[in-house]
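Here's a solo chain for you in structure tokens, the form predicted on its own.
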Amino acid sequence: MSLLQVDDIHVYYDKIHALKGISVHVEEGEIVTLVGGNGAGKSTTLRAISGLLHPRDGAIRFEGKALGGLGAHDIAALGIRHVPEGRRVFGRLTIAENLDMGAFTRRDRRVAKDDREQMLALFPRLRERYRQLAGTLSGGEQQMLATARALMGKPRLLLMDEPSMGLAPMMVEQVFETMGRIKAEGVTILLVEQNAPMALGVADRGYVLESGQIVLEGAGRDLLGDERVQRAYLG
């Protein structure tokens, strides 16, 4: 069994048709990603699993349960965290606070405690602005505060939008080397990227959008070096 399984979901905006029978499975223990164009259906696709939009057709099972008429914050407890695109912080909290507000589906606050500490040593940038307002840090610390907040919930399955966008190339490597922490902690992640060499780089495996539909899977590495890939993607 599949630590999450998607099967042929169809996702309409009003009369817009954004997903087409979209289906994926991740594995636990797998870094996986979704790439493609503007448009295609990625950051649909995760917020569809999130609980954020609801697919009018198909089926999303986490741990073998139906995710099916859950609401975002069931999803969560369940534990699949969101990390948004735009990183959507709370800007006039501090980086404590956020933080706090990431762990508020726990009810062992004091193990939270002990996770917070936890999130500090793996983005030591964010201990140095421990009381500053998250609204005030740059874009990349911004990305480190979203993704910590998403961990303080302690997720098995954690979906990263777009976790690069804005960036300067230094921090998007910071990014991406993060990513590989997070999973020896034992957290599966579904990354979002239009970075795809980046993307494909660091993911056991990785499906191709476009229009709403996947035209390619298969191991990162595999799709790295497709041809098909590299004409639309890597230039």
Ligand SMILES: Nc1ncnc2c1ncn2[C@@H]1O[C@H](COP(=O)(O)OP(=O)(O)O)[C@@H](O)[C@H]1O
Contents of the next structure:
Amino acid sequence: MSLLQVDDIHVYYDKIHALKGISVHVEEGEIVTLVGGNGAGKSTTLRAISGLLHPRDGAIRFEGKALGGLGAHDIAALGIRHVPEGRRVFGRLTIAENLDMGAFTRRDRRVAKDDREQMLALFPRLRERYRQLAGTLSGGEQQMLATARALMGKPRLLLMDEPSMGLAPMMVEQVFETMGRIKAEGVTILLVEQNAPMALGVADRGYVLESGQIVLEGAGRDLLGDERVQRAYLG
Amino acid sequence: MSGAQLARSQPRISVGRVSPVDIVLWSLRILVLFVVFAGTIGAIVKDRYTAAQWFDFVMFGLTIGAIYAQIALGYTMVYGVLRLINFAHGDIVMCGAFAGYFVASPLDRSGFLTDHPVIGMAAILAVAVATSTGIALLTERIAYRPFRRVAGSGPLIAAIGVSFFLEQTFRGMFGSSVKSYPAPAWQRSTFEVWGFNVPRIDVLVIGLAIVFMAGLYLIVQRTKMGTAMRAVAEDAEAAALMGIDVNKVVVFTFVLGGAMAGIAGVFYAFVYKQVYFFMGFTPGIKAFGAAVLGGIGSIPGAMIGGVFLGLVESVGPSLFLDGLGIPAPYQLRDLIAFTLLIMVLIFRPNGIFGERMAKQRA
Ligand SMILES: Nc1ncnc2c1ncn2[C@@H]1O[C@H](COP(=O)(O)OP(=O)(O)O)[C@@H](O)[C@H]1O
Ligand SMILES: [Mg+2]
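If the one shown is the form predicted on its own, what is the structure of the form predicted together with the ligand?
Let us now look at the entire complex, which starts with that chain.
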């Protein structure tokens, strides 16, 4: 059984048919990436998985359980965390409070405290600015916070939407390096990126999206070498 | 770009041409400044009021201001979380006042309120809080939640409808007459500090308001639900992705606002010694203005805005209207309050303290 199974979903924005039958599966322990140009439907796919949007057709299963009809907060409680496009940290909350909100659904307070220590060890910049408002952080620091906040929920599956967007090259390197470490901790990742070379480099498998449909899929490295991908996305 | 859009994108105030609207707005500012300054100088020159009278004005201003502040908190929190102007909030205050009245009346007649003031007071407040909170929650569930995802003015119209509904329901059940709110002797008595007569009820209202508002502030700042409320106010979708149930946070917000409204209703009845079905309207509008004054969505802003408004309307008539020789200035304090609110809405719609936040919102 796949950890996540997306079966032929169709999502509409009013009359706009944004996803025209997307099927994706993610196995435990993998990094899987969705790549594609702007407007291909990558974010829409993640938003459908995390319950922010509801597919008109098709099904999404997490650990075999159908997610249809569940609200976003229910799905989060099941162990899926979505780091949205643009990071969306709570700018008027402190870094500490942002992390607390990440652990909102957890009852094991003491363990959550250890996890917070672990997060601060993973992202030392956050420790330095622990009591400051998240709105004062740089883009790279906000990405760290958004990731740490999501991990505070102890997710089985992490959905990441363009974590490298708008970051300086050195920060981009760091984002991808962190992803490797998160995977090593046993968290499965579904990564959306426009930066196809980086994403396909780190991923086990990948899907290429175009206008709401999957046009190619395969192992990360194979896609990276694929002539069509190179022509379309890697220039 | 069409001609109309071009015209709109031009700066409104240009050097060469001054529009009639600008002239009106500037006249308004100058008029208000004139009234304030000339009136204040006039009042100082005339020296009509004694120190004791000024003290009374300030004391009353702080008392009524503390009540406005508590009501304003409800507007500002609901607006922060739902972007809804809860037009019925003043009527929730009225509900609390009525509930308090129905407890206070029999307790006063039996003498219990005189013999056991603390227990009596606690009972009045508890029933008022329970009533206001309950009605606030019903309002949210029945009238606001179905409109949550509706864009445009639907939610606001629902709120106005609730306001009428509550007013007319109370009128239907309890009549349109003004009922006098009982005030046992100790509530009417004063004590002396440095030669000034301090009404006990004022000290009680201000003191309890500070305690309750401090409690609310701690809840919002320190508890998990309070933090979740601030998170939802900032980005409800991101909060839902953390597993925060936005509906529960909305309920929590209405509980806090409803409780504050219930307490404020009782205090308002203490001060004016009466209850009637329409009593929530004026303090409601004023407290909404106080919330805007403080920057709607800001909790400290609502507190400061409320106290400021109370002081201005209490001290203002004697300070700048009497100085101009206007007869019976105290009749005009609502005029002062509403002028202040209109000025804020025209010139500083983001509020005096709320600018930074309003920018982040945009
Ligand atoms: N809120 C929205 N309302 C209407 N259309 C939208 C909305 N969000 C996205 N779309 C449309 O859906 C399609 C997919 O968008 P999206 O999933 O954001 O793409 P990507 O993340 O791959 O850039 C695009 O054509 C986009 O214009
Ligand atoms: Mg996107």
